[in-house]
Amino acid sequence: MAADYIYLDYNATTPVDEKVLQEMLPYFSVKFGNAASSTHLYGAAAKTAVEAARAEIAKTVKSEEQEIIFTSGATEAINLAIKGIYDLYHSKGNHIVTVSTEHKAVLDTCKFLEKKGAQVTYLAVDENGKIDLSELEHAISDKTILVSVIYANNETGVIQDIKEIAKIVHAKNSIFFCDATQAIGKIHVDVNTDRIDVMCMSAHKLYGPKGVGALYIRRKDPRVSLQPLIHGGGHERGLRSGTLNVPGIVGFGKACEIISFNNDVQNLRDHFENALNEKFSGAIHINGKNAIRLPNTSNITFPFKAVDFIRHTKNQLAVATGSACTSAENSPSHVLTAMGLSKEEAERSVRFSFGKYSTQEEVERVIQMIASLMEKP
């Protein structure tokens, strides 16, 4: 990749931090044991490393170590959570409540369960991407077994009122699942303060490796159970069988250990948005600007088509028109259209997501790239 190429797609994935990489390397070769083969030194060393990583991840979200189950990523964790809860609890009720702006991993899983008899309510959002808490309360019935609400939206960065949502869900005796994939590492997440029952996360969103994620499952107050999707060996307390990805898990743990919360990224994002507003006041719209957002995310509607901007900057800049998981689709962002944007407006929207390697100089260059298109006759 060219040295001057600018990467502003950190919500899609992040580069592996050098400290994370160095922590992982021995577990590919020197410490290559299977964590399930703990009867000898190689396996015992792998198991010790896995449990140390589990402890670090639990510390990050303020959970107990036994409440963390390793998966191949957030998508698998989402499937395990939603399908696993439905399969175990559907005799008590078949109703699920979720939000129209959830990640496709949640929406597609719910659509699948509808074919198996689930009744799913998809809550609307306002122009800032927030749900109406009174609508949530009215949507939950005595048949509702699960409520799934994303912590922070991957396209707009909009953060939902998680604590208030949890209060409503628990008052109705339902289980609260939260997709916190974009939130972990960017903002503080505490499963106990937030009263989250089940929550997914992924290493590659916080400078860890791809191919490893985790599912938090509350053990008490209330205790949550679910049916496994994968059988064979009883790994991860019988909830996710299969040989553990030891190097990936080690990297996940290290990535959590070195998380650093500071204002640098938000300062860059805010400068970016302020500069564009000053230059092109009235010609652009920041989606979700009146909501609390992730500090690194800016989703902007321009007068030009997003595909034209990406084509114009393809050899200089990496950005996105929406979720990385749906970027191959030709349809406009379901998140933006749910927020009230027209199809045309959604097609003129670009997501910029900054990271810890982003610089002021890069931001200035991107502003100039945008200006060169804005100022074309």
Contents of the next structure:
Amino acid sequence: MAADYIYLDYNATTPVDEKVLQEMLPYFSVKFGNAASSTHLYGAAAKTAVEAARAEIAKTVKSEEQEIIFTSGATEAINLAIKGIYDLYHSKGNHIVTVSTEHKAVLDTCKFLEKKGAQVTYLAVDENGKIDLSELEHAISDKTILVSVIYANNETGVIQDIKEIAKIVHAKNSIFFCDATQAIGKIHVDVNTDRIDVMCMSAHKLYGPKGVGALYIRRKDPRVSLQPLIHGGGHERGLRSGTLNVPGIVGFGKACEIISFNNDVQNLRDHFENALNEKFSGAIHINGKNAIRLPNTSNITFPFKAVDFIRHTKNQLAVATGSACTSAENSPSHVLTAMGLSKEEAERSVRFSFGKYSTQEEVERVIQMIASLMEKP
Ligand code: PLP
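Beyond the form predicted alone, can we have the form predicted in complex with ligand PLP?
Whole complex next, starting from this chain.
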């Protein structure tokens, strides 16, 4: 990769921070113990490191340590949450409420459960990507065992009214699961203020390693139980068996420890959007611009096709036309079409996601790249 190649796809994944990498390295070799073999020093050292990471992650989301279960990432955590709750509670009711703009990990899990007898309501969103709270309230019945709403959308950065949603869900005695994969590390997430019951996260979205994530499961008010997906060995309080990925978990903990909230990324993103608005007002549209959004995400509809922009900038810039997980599908974004964009408008939309290594100079260069396509006859 050329040294001046610009990476603006931080919502797809982030580079591992050097401090995170250094923290992880010993756990591949000298400190290689299995955290479950704590009768000897190698195992005990691994277990201590895992528990320190768990404490750090719990501190980040303001939960108790025992409420954090390690998984291989957010996709697994989502599967564990939704299938695990359905398995345990479907005798009470078989209804799940979710949103049409959720990540595919949620939507595909719900589709899978539909084949097993679940009834799923997919709430619509408005042009800003927000759900209507009274529609949510009406959708929940006494058969609703679970409501799943994403904290912040991975394609647009649009943030839902999580606290209000939780209130409605609890008033109807249902369980609230929240996919906070994109929110954690970018904005403050507090499971107690937000009253989230179950929540997934993933290390690689916050400068930690890929292949490690966690599920937060509330232990009181209400205590949430779920059926494990993976059996064998009884690790993670029986909820997720399998030898723990100790280096990955250590990295996840360190990534949480070094999260820093400042305005740098938001300033870059805002400068980018303001400059484009000034130059091309009327010709571009910022998707979700009237909603509160993540500070790093900008999803823009241009007059040109996203594939042409990507082809044009291929050797200089990494951006996305949708979610990393669905870009292989080559179909227009389900998030943007749910927000009312036509298929053709969705195909003219590009996601720019900034991160802590993004610079002003890079932003200026990207504005120039956009300008050169905008000004083409
Ligand atoms: N949920 C959201 C909102 C995401 O953005 C992603 C990653 O793209 C996932 C879930 C899946 O996370 P993971 O890559 O850890 O499985």
